Amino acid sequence: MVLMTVRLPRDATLAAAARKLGLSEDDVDAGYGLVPLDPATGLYGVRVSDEAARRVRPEALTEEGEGVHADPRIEPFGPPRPGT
């Protein structure tokens, strides 16, 4: 999976993000949803499969801040310490 950032109007939906990227609603991770990253500028994050990300046309991501980003696994660094 990869994260993509897109600019959309305020109160956008996951379906609107999929349409902007030229993808179907099945291509986007509904469990992750549409995450507002900077509501003042309309920047949202959406998670899509690697295969779907390859199908996104470059002209769909022309505004500043839009693009494809890695989705690294987040986990603790080192073994758990007692009392933490």
Contents of the next structure:
Amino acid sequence: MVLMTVRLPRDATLAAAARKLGLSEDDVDAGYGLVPLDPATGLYGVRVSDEAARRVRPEALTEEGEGVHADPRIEPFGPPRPGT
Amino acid sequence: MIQLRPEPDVVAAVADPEVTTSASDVADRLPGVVLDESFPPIAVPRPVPRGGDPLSLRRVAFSMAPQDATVLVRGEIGDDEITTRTALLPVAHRQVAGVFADPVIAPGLVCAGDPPVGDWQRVAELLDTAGLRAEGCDGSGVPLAILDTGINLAHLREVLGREVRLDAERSLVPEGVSERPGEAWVDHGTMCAFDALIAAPNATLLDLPVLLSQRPGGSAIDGLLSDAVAAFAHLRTVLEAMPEESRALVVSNSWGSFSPRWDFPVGHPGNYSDNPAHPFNIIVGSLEQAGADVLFAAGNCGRDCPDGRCAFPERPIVGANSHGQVISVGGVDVEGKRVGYSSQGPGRLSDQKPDLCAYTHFSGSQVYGPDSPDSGTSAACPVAAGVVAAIRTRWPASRLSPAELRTLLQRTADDRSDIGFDYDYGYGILNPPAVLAALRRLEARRV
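The form predicted alone done, now the form predicted together with its partner chain:
So here's everything in the complex, that chain up top.
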């Protein structure tokens, strides 16, 4: 999975995000939904599979802040496990 | 320590693991010396030149032959006789080859697997929680968000023997997580909640179990950064719904990324570890700007004994854990020494990380069993978050912005190691009495 950022009008929907990215609604993670990252500037986040992200055409992501971002695994910092 | 050169048969007996010898078998009648019979004599090999060249200093072998080896015993000499006895012993007794100091040696830095150092009551003393309470700083009315593996309220109540506040409505249940807020398995998140309550016993916990991933291939306690993005977006709505004059929110994050393998390469526009433009790093900054105090554990990748999962070869404080608008927390034991696994700076997003240190590796929540410590910078971070929540009881963000409080915490920290900031301790160990004193001065100036 990757995290995609996209600019949309206020109160946008997940379907609108999928349309802007040129993806179907099945391509975006409906459970994750459309997460407002910066509502004041209309920046949202959606989670899509690596394969779907590859199908997004560059011309769909032209506004500042839009793009494909890493969605790395995160883990708790304790208790530490002995190192090598 | 007294080095003796007894008869070869005595040396042979000491060197023989099948034979039991005592100090008095080796060293009889050493005036002024009280031999330590509990310390078994030890045979020490003699350096001898290799290849028959007595002047060679390069090629030395060690001989345990009875005619070469010596024997060490331990004894006590009165402080007022040290100089005389150490000078006279080798002269008066032909078997005495030398008398050596036996200084106290300090234990090494705390590492994974070491037993607890002190307990949470000692941590409360060091934080002067009584002083915080006397100033009305106990976390009352302050939401304290624990982004982790979920909180088990029943365990907290049992260990603490009192009621604990949790706001289920303002908590968050991520997609795929079946447990309701406060009903998670007893695990890492419950430890973090316990440690946050040391300084802020009346804070209101918000439970955001972002590390309970249900994705295929994931373990029981890890998650994706996008889950944390969603949690931070939720917290922004929580913060904005609060009246501006009493707005306060403390966010404790005892997690991070251990490996660059799951990230995009450094330099890629979508990279997380080194990229302030990553959506998570943006939303962290925006939440702080809106009035939240955001704390992150520095990580467990200290040079002395790093966690086995650490895969950043250098500069392991990555991504939001090194964000300029968060308080990055390293770990010290209750003796004030950095635990060996606490990550050192510089950070990747901000050079001067960690910001400060708080206590860890103490007996506390009993989440991992009665003899296991609350450990990792995972414990240090919520300890610090509790102090911040306690301060927010009286000083909401409208009176003291997160940036001002962060600076105050840095300025008042108990400086360690080098003067001023250093990459081991940051600005030093969190020092609540000094913070309160500074706030009193600030208040007096404003009046």
